[in-house]
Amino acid sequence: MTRWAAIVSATLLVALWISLVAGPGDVSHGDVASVLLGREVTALQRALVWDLRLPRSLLAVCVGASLGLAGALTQGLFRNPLAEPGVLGVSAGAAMAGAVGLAIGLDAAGPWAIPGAACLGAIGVLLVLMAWARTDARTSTLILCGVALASVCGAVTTLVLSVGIERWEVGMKVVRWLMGSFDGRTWPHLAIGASALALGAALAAWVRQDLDALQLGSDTAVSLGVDLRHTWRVGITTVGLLAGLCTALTGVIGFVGLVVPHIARAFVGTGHARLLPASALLGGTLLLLVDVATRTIAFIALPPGVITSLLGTPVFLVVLARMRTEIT
């Protein structure tokens, strides 16, 4: 794992440096070094590097790491390689609340109004899941509950979007929100994202051994001393925290939680002591690379959420095909 982690970390650092140079504005590699070292540069160059590009790039790393970690945790909880954070409906709840907030003009209240509404939506879905888990913590029922909640939230979001089409400006805001973006994100956004990642990583580390035991089956895990209700509560709370806050900060960015754990598992194995940090590292690197690509390669500014969905769909189909082969 050490060599693999070193390669991914080096890729992350290179991508981070490129992200500070890439984009509109006259900023060279030397200017970036000067800003980071506190040397004399123009006010425009400092604003471009320090106030705009650096927090955006670091937030992309935090969001990617959070989604990768949440994906590995979700697949471990459900013992299903096709599971991802969206299966709990938390992301859909955050997206719905953000879309409703945009439709009613809540964004006029300030830059934190929509993220705040999205957080409330994620918390609402999470509370329903936690209440359900108290009475029935079986995997199948929790999946069905999450799917039902996601369907309801998706239906409300579609309703808001269909109504918003009649008001072009509102409709465009909702569409941009649903596609996900890092535009306009600043240091306060990064502080929230980094705090969520740190707390989520600590909670995930708390149940990593329980997740390993859970892969042997629920009955076996219980015989080994695992408290299933406790593991489910901590796991669901962690996934909800990570996925909900990521959606609140950047909008909907899909498939990272599905794709990244599979790639990480191919290099570090299935043990969650290695899989969880590897998924976080790889997720942060992947999403930063996607963000850099959308700013440098594309002829138009493409939302990162669109690119991750395009990349994630083939992986989803490959995993599904492998599962069908194993079953037959």
Second form
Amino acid sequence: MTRWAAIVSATLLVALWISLVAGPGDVSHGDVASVLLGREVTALQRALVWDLRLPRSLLAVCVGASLGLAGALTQGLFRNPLAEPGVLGVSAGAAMAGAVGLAIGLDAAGPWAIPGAACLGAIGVLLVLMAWARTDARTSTLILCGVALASVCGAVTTLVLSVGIERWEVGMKVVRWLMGSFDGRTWPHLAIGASALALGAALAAWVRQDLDALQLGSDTAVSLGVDLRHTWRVGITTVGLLAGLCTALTGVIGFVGLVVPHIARAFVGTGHARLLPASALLGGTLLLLVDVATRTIAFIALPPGVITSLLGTPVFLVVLARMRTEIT
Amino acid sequence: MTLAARAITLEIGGRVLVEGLDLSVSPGAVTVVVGPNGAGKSTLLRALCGLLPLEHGQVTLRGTPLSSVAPRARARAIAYLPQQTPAAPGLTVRDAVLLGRLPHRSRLAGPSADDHARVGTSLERVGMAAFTERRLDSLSGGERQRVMLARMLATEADVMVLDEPTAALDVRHALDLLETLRALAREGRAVVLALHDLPLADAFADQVVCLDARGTTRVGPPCKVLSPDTVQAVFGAPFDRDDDGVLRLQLPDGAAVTSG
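After the form predicted on its own, can we look at the form predicted in complex with the partner chain?
And the full complex, kicking off with our chain again.
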């Protein structure tokens, strides 16, 4: 674990440094160091590094860490290796709630209104899934339920968009919201993302022992002193908070929550005391690498969710193929 | 007595499984629950562990209603092994047994040196110390069951409740497990388990709880509860006892089977 964490942390720091240097504008390694150390630099260099790139990169780390954490939590809660906010329609629920909020002008109520609506949308989907999983916890049923919920959420979002076509400004707001991006994200966005991650990490730490016990089934977990209702309440709220705010900040970013815990589990085992922080660390590193790659390689500004879906879908299918014998 | 049920009635979907059962489970004794499929053995065991809310009657732990005992305190007193444990891919034997120490830790604390020591002694007790670093999903059914027993031992509970722990085991492993359970009872624990095999239940039980399909329960020593007449009435199978009092299944050709 220690060596693995050191390698991932080092990768994160290198990627963070590259993210501050790479991109348009005349910024050298020395300039970045000067900005970070508070030395004399030009206003443009300071603006590029301190006001634009640093908060954007740190936000990518926060969102990736949140999604990794949310994925590990969801898989632990549902005791299902394919459970993930994106796959289960939780992110779609957040996107739908945000889109509806924008369409009815909820954004005028304050900066927290749309992120709050997104969290409620995510929690709503999770509650339906939870009710379903209580009666039938099979993997296939859960995934199909997630697909159905994502479909419903997608239909409502499309409905909002079709109405939005008549009202150009609203339509554009909704489209921008759905696509998501790290572009233009600055310190206030980072403050929201970091707060969500800190709160989510604290809540996840609170239920980590319960998730460990759940590996042996819910009856055994209860016999070990786990209060399942409490665990579900805290877990669902945490995943809803993380997935909802991530969607609000950067749009729907799928598969990070699915892929990252699988990789982390291979290195640190199944115990959540290690798995949760490892998933957060790896998720943050992965999404920052995706952001650096899209900024330096892509010719157009790609929403991060596009890249993670392109990379994540094959991994999802590989996991699905490995599980083929278990799924009923 | 450690655990007691007073006039409990258990129903599922309007069907009465157990009606007005009184049962006392004492330290040092092995109590075996028998009954045909669907008679309510698992439901009764779950009720005794406090995993099932009771509408009629109550279960007490050292005189205190189980429903008012805090979950972790209850977990320290009663260890439970369900009929089936999920595969838990990737979970190691050490981590599985460490889960038995959860009721002894605060929410944010990691395992202590004492917890690790208990895991070691528990695995040694069931003869699985050499498997500590193995993955649970790489073990045979018998090995897994012994690891689960070590997990129960690690909780240091006075009451151990096991739902058909020998169901997936061959005769040798089943006997080993039952011998271990009887030894644990003799050390002062109360052991309650469900069994399908009537001769084994007859041989290992100090007390038998026999459920039938109509909600009637019989409680007492095996020689009384598992009389050939009762067994015939409850299970619809012909049993008799030989000259030594050993319970045997009578086959149609006149042969007798003592365990299977």
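So that the term is clear: the rigid core is the largest set of C-alpha atoms that superpose within 1.5 Å between two forms. From a predicted model like this one, the values you see are computed outputs, not experimental measurements. Numbering follows the first chain given and starts at 1.
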Between the two forms, rigid part of residue 169 equal to that of residue 189: no
Expressed in whole °, the turn of the smaller rigid part against the larger between the two forms equals 26
